[in-house]
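Just the one chain here, the form predicted alone, laid out as structure tokens.
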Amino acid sequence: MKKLRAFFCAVVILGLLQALLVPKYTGNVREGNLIREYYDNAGGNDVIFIGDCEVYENFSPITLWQEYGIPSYIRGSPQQTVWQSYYLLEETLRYETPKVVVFNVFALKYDTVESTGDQSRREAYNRITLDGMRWSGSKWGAIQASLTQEERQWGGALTYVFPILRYHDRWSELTWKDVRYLFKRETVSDCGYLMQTGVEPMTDPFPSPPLTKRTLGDNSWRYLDKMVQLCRDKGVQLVLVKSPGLYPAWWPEWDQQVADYARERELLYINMIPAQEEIGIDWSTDTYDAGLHLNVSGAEKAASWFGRILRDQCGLPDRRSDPQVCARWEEKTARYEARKGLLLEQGDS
């Protein structure tokens, strides 16, 4: 009995120490919490987006609802990989089953873990995706196909099991924001949405490196195939995007592989890049990094606009008559105009 006392003991310590020294995300990176943030709001959304950071800062989930009565969630993350949105999706259906889940196509770009770019920012962005998901097979399968190949080498794996491996040595680092936030984090998102409310316009087009890779690879096919399965088995619609934004480049041939995609598997496929007049995007006012991302008007613009193609063409019903969902939205879009007059009012001090 004694042994079991000292064990439990032990695991209790060692749990609390991994939660004091894991990153908490409250400063500049406040990306780290935006997969965590959707436990606590799973069930309900009749859409669920799915991506990198152009879903989770280009499109408002609190303006389809204000529009369009349309509940949503945005389970992005940045440098989101297929394979890891693929295990995000798979994760997602078994909390709820959405109407509609729109996955955006940047991310075909990225075929292997090793095109992705560097590899120890690589690392990083693994992190901020699999360290806030639960553990589930879906989570260990994201893990197994996110690893770079140094993390192979060293069992990085294990790191993502107990990850006070990794963070073992941040003592140095600690603030008294690791212990307020050791349990409960503060909420950064709007139903997973990251609020931007900057204004840095666009003065010059960024160049764009020559086309290298003109046809989207096999792995990142694969893991879209798996995504369309995994749809139709849930009876769920599968619509693919490709938000605005000027950079980096969205080439014509990538475009039209998709499209081709699309096309054969009857999925409905929307590029927002030649609707931005249409959607009203002004790129001297609407984004915050010169035209990267968008900011809060971009991304209100971004969503009204593709609220009527999810109406129109996939048959969305409005909420609004229902007084449960209404009670709860209604909560949801005081704290967004909250959290917007506070960040306006930041920006102007």
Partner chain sequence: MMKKRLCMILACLILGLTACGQEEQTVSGGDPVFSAGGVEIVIHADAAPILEALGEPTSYSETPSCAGEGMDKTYGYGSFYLLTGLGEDGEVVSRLWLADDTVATPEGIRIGSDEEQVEAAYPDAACCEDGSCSTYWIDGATASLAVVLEDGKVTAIEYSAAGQTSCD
Given for the second form:
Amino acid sequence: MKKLRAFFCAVVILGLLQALLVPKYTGNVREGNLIREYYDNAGGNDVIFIGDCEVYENFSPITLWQEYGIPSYIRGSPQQTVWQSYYLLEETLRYETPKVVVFNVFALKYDTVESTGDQSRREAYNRITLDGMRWSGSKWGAIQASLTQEERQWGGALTYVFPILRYHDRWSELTWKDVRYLFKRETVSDCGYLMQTGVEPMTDPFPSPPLTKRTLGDNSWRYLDKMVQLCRDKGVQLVLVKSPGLYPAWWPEWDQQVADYARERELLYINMIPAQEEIGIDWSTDTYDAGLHLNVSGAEKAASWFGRILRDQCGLPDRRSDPQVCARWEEKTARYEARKGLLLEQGDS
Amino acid sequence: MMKKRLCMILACLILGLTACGQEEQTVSGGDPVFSAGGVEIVIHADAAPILEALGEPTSYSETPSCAGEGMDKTYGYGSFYLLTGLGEDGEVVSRLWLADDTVATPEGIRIGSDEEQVEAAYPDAACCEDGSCSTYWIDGATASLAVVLEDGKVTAIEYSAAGQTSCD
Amino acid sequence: MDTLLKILWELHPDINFTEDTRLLEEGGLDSFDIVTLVSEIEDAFGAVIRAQDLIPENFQTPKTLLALIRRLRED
Amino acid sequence: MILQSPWFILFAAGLLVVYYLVPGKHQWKVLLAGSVCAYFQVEGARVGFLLTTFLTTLVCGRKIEQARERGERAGGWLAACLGLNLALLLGCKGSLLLPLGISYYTLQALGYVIDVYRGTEKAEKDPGKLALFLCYFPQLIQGPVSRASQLRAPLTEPHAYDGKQVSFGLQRMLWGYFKKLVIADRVAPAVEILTRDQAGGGSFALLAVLYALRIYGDFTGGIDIVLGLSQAFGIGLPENFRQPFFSGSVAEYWRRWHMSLGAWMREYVFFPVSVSKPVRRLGKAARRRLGAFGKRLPVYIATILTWLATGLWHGLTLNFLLWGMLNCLLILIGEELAPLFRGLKGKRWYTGCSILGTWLIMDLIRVCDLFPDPRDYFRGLKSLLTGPWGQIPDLGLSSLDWGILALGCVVMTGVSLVQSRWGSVRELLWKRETLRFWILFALLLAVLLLGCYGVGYEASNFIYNQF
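Show the same protein again, this time as the form predicted in complex with its partner chain rather than the form predicted alone.
Okay, now the whole complex, with that chain kicking things off.
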């Protein structure tokens, strides 16, 4: 009995330590909380966005609600790869069945784990996307598909089961925030949208590396196929989108391949880059990082433009007549406006 | 008796040697090198000494990546661009591409060279046919060099980390 | 036995060897001493000790060592 | 598979469970299956090396025994087996491609064949049992080099579950991980920096001390893991260390450090050479001419050859040869000078001085490992006399790291002192259950939190540092 109690104590201490050591993403990389915030908002969404920073920074779901009465959520995370998108979609479809899933195609250019960049950065992005997922077969699959070579060597999936194995040496960097957010994190997003209020106008275009690989890779296509299949099985319409942005380059060669793919499978594919003028994006005011991503004013314009397509071409209904849904979204809208006010105020001072 | 013994020893030796031989492939393969301003530049190299040797760049920009700030830095030197990222020990070279035909690879290939010249300069290169173009990949252990040809002429030359290179 | 004890005593004058001294522990015999001992024994007894005889069991005490020497001389 | 990989621990744990679930007579098969799997997983196509050694050992062992039984000569088989395996070992060492455990299993295989030739071991009839003897996975990674007489029986005998043994084994593993991950791997980058940027006497001296710490932690820690795991399997492997840093002479150090290799070398190189006919004859001749010194000639020749072999076993480069010869020289000098100090034996200050002196000398010799070009090593030694002493490069260790290292050293020294005075620490703690539990838990936490392991560990500029 005494032994059992001591053992129990030890396990509790280890658990607390692990919770303490895991990064809380409260600094300038708030993205680490995006994936985990979904579970409180699961259900009742007509649209789910899936993809990388080009979705969670470039579309504002609140605008979609305000202008079209479309309830939506963004399951985006930084440098999300196609295989991660697939497993996130699989997981999401277990929580709810939206009418439309919007997938941002930019990540198709990354064909393998190695091609996404150097190991340590890849590993950090893996953590940001995967650590936030709740345990399920989808998480396991996502982990297996995402592990870098170095991660495999050091215990791989095991370090996702016991994150303390990964963050064990963070004790020297702990701050009071690690205690404050030990059990409950701060909510950083609005329905998966990570608000940026800064303005850094685009000046010179970024020099772009040449196109060395004209065809998007087999592995990417394979996972996109799986997403298409998944949506078919669940009766969900899959829409492919390339969100606005000037850099990194979305080559016409790639665009053509996606367009062909979409035509063959009767999918809607919207490349928003040529429509930037129509959308009204002004690269001197609507970007916070000189043309890579949109700030809140740009994201609202993009959502406003895209919402019309969702309404007209996908036939999504206006839910503003449903008082229950309305109440929920009014709350969200209020939080969004409050956040916007606060951030703009901080930015001004 | 003696014969049998000899056979056995021979068999074992061959077994051992085949095992030996298989390993050596992975050991070989130096990464492709670009040289400019008196320095040799390879992908994954520490950027600081290279940037110092190359002097003031003619253009410079920082491109944030998805999360985290100012991670990629692009240095332009007129005839070529150098992209650096954050490696394990600080800033490292992650990409390099040629911008015009005033510079060439150490093997003598520049933008505008023709296919024969490329094949002569890189006899071991893997050629990936890609629609109307072809890309010659020169793979090292951790980096590779891509030479892109369009209508038989080189249109782009880029050094990058390995892994992005295998033909589809 | 006396010859053997004398050889041992010459190796380690500070130790008082008897026929039951535990050579390796009390006598402090190390591998150098053992090799020297082997050549001394060969000279004194004409017994050729082989490498495989150099095991702790044979070198426990002067008694066991003498037994080894006798065995080797019989062969 | 490396010892500190979580997969190794998981694998070992799984194997342990299966091991005690199957009937005793099949236990060894579990070990064999596990070992073969582990070896395949690590080496893939290179299993050819181990297979070659295994086949030659199996066939030659049997042939030698048959020849012995018929009263025929078996020297040819022995020579063929020794020659081929040594050639394989040297070839691999020379080309710097080292299949897992080749240094260890080759010595074990050779020892076994020689023992069979001498008639002290029976040839193994069951190929499986011989395979297990060669590829028993815990010791493939870091040794020890076991003798056939020590390992064959325990490996294949049935072992009933003994809670105390299993617990002791796991405790020892934990202790090994502490030494390896918290101490050795923490100093490793600093050792690398000091080797690369030699900045004079001060940094060379620091390098010697830190390298000693690293190699001590890494090697004794690794052996603790191997022996601990074996103990959990109920298999008692011979000890490999006996508080080596408490040695009073170089010769004694080598009787307490890497004991299994020392024993192997003594058994199969030193003794056979020193009692071999030519050497004996030479000794006799020398004695007639040179007197007392000549008497020691066989010992000298054997010692030099043994150290030559030991040096080459560590690596086929000049620095290991030099390292072997330095050890040899110091041992012989120590042997010659020993009678002078006989009177001082037992005096406290003398013991203290000789322990400290031996430790310093061994540290300085060991550094030889790090410099493939012996000239660099000698330059370092010279700088010990000429300086400068103050210039020490930035080692990348924070004051916290130094604190952990210092504390770790105190704990390791304390444990060694207790061991040499009162014996097994685990035995001492066995009866005090609560105390033991919390000490082990603290040790586990230390390994888990302070250990240098895992992905991105060395990445000082890792993205998480920005948060």
